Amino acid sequence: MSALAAGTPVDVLPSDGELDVPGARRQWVLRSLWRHPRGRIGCILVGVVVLAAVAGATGLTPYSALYQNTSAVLKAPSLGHPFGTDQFGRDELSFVMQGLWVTLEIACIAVAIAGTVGTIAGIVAGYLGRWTSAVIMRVTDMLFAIPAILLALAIVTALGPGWLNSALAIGVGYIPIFVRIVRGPVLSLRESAYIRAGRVLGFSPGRLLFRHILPNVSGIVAVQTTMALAWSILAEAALSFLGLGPPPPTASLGEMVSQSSSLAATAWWTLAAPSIAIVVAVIGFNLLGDGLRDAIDPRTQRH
């Protein structure tokens, strides 16, 4: 007698290509990502950025990031100071490494807020439908009507500058994106055969949402997360450039760009160092997301 006939609860899993072994699937995605040219470049750039940020956070920098050497003010790049020094005699490379950590920390917290809230809201809106979906999507539309950077500016202005307020402001601005990209696939998944079978077997909505639907949208959430990290880095740099990021003496790439903008004509390296760091980080996460998307769904590969 089958388990179903005997009344024994069984998990209803996808079939015909939907059934998957998570470990094998992850290994296949990672191999495909590394074979993908854009994905490989993205992995390398993101790896360099993360290693530099961790080194900056743990003090593994050529010099103390806040050490001011008055005898080495505005020194051009050299062997001793590969990125030169700033107007206070601080080593630009060390300061950029510490700034990378602060920027990535804010970006990661912001994306964690946006991804968690947006994914849950998108799943609930797509699965429950009716008035629940209407309420969630109308709130999402209201947030979408305001550009993310303007919404972040308004929130930080209201709450005050600081790394936590910056992360919260950026995260709220990107919640609607996650809601939209998750809700669409869930609308299709809720009518699939294995979800209908789960309802017949009496599985709770929570079990269906988080054990069967969530794993099927995790791929697009992962891709969107890498893209959102790139956008969050730019948003954090913009807020810090306007003086709404972490206050000094905390290093921030946007603040470094702001402070060195007036020195661009006489000490170009003070502007180039943080700007290059921002560009490399943004390009790295964008390429990583591009490669991850193609690795998860080979049908989207472009030749």
Contents of the next structure:
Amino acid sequence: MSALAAGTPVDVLPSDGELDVPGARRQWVLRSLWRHPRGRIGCILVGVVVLAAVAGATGLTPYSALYQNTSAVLKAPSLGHPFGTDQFGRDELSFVMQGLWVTLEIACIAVAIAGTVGTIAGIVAGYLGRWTSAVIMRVTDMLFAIPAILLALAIVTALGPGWLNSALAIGVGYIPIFVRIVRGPVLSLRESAYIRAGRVLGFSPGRLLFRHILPNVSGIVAVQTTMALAWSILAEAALSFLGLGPPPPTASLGEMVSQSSSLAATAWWTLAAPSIAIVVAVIGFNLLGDGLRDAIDPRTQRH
Amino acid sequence: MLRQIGRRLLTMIVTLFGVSIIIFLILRLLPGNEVTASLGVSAGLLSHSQLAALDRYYGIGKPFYEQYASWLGSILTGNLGVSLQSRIAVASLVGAALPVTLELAIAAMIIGEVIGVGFGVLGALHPAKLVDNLGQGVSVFGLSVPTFIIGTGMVTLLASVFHYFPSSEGFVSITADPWLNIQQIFFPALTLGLGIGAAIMKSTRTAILEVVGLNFVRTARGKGLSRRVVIWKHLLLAALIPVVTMSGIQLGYLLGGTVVVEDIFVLPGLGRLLITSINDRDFAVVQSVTLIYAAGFIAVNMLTDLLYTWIDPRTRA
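Could you present the same protein in the form predicted in complex with the partner chain, rather than the form predicted alone shown above?
Then the entire complex follows, led off by the chain already shown.
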């Protein structure tokens, strides 16, 4: 963040000089995120979820996720199987860890799509003239008018099931939120002195938009990204619950919930295991987003 | 006021028009068409002339704007097309399913408002007491556990612990057997209502806490009004805007939630119709049902906006 950026969120930070050091702002944000009670819980939960998912993807699970132990079918949680076993004798914990990776992977790609397209569209809509802005905002309004989960359902219908298609379907539904959240600040940044100075100096629009405006909206984009991850995990779980997730054998968490519905009466842990994973992941990303918002903009802290 | 309603209606129609284009494009521009969708692999066995005849029947090969115009034209005249799977007119499928979804949505909204406003007001008036803690507990649960998990858990609990299967005989309408109908609707509505109620509770509680210490409340008490009148008339009215905003947002989410809940509780509503048609790749039905959901969503947003101006005269620009 250069000194040119005065008048932007920088001036709400304590001005004790340490911010002149490059990278200091990032350290400061991370430190206040860790000091924030909910933010810290969020960091820990997200850390646990990501570690479990990565372990699930690399096969570092307590048991092989697909290993069927026919002598231990539908066993209740025990020390050997903390989440119990399913109807094929698979270890629920290992299976959930693998499913967590599938869900997380789809959610991350969905958010990458929504964040990239939405941020670029938002910056362009905020910076460029009336017509471009009007067109982008009207399309955004229309996308916004379709409930996101139904938009995802329609896209999956057209593309057919598959993990990339799920990611695309979920991502498109979240684009409007990024557009709206980015456009507002850009509208006011456009009139700020340093951007006008850049225009007078003859900087190209691309340089102004992506070198000078983008860093100033990166904070809200970061906050929105964590919130979007929470939402995307939910949306992915709901889609695969409805049978529109990635095709087998890649079981995502939602599909595990749906499969457990016939077993849950006798084996409650088959429902509890994937449910706990979903809820912990969603709460973790939401709390992380809360903490990050307060860390980036201390003005919201009193709420 | 009338002019405002008129302007809103106009925006709504324009938005809906755009939404119909988006839905049409998603379902048509992407690979696959009705012929391959309805026949699957066996489409490859058809002769050239048979394929051409089918293409003509469905309007495939015509420019997209022509296809869109004919779809729009038939929608405006109330003809939603024919389901490829069941050969029944989409309009009559929708006509049978819509009342179920509406009943579910209304019941869920009532439960959500009772839980949300009830616990929200009581919690704000007795902070950190039992009722507040209970409310906060329900709120955390409703906000963090997704609908499909609550629903699956509730079905399991009802069936295995209480041996209660209200839907085993198939769905009955409220006119045919009101008592059975209410039993069938109550639990799906409760599933949805918990999530809505949690969000409404949060904003009600905050809104009440913000006005409870203001002078007009003390004045109302001072001039001898009973506590009940002050709470339910003066406090709640002052706190109504955030509650209405949150209710509007939640009603929008609720429409999406009905899809999942109808699937879990086997209710023959629009959501279930949508899921079965998606699995059958029945575009005619998917297209129309998605459009109806979007129309409902837009209408809810418009009503919320109009409610503001009715509640708070200051917003009448």
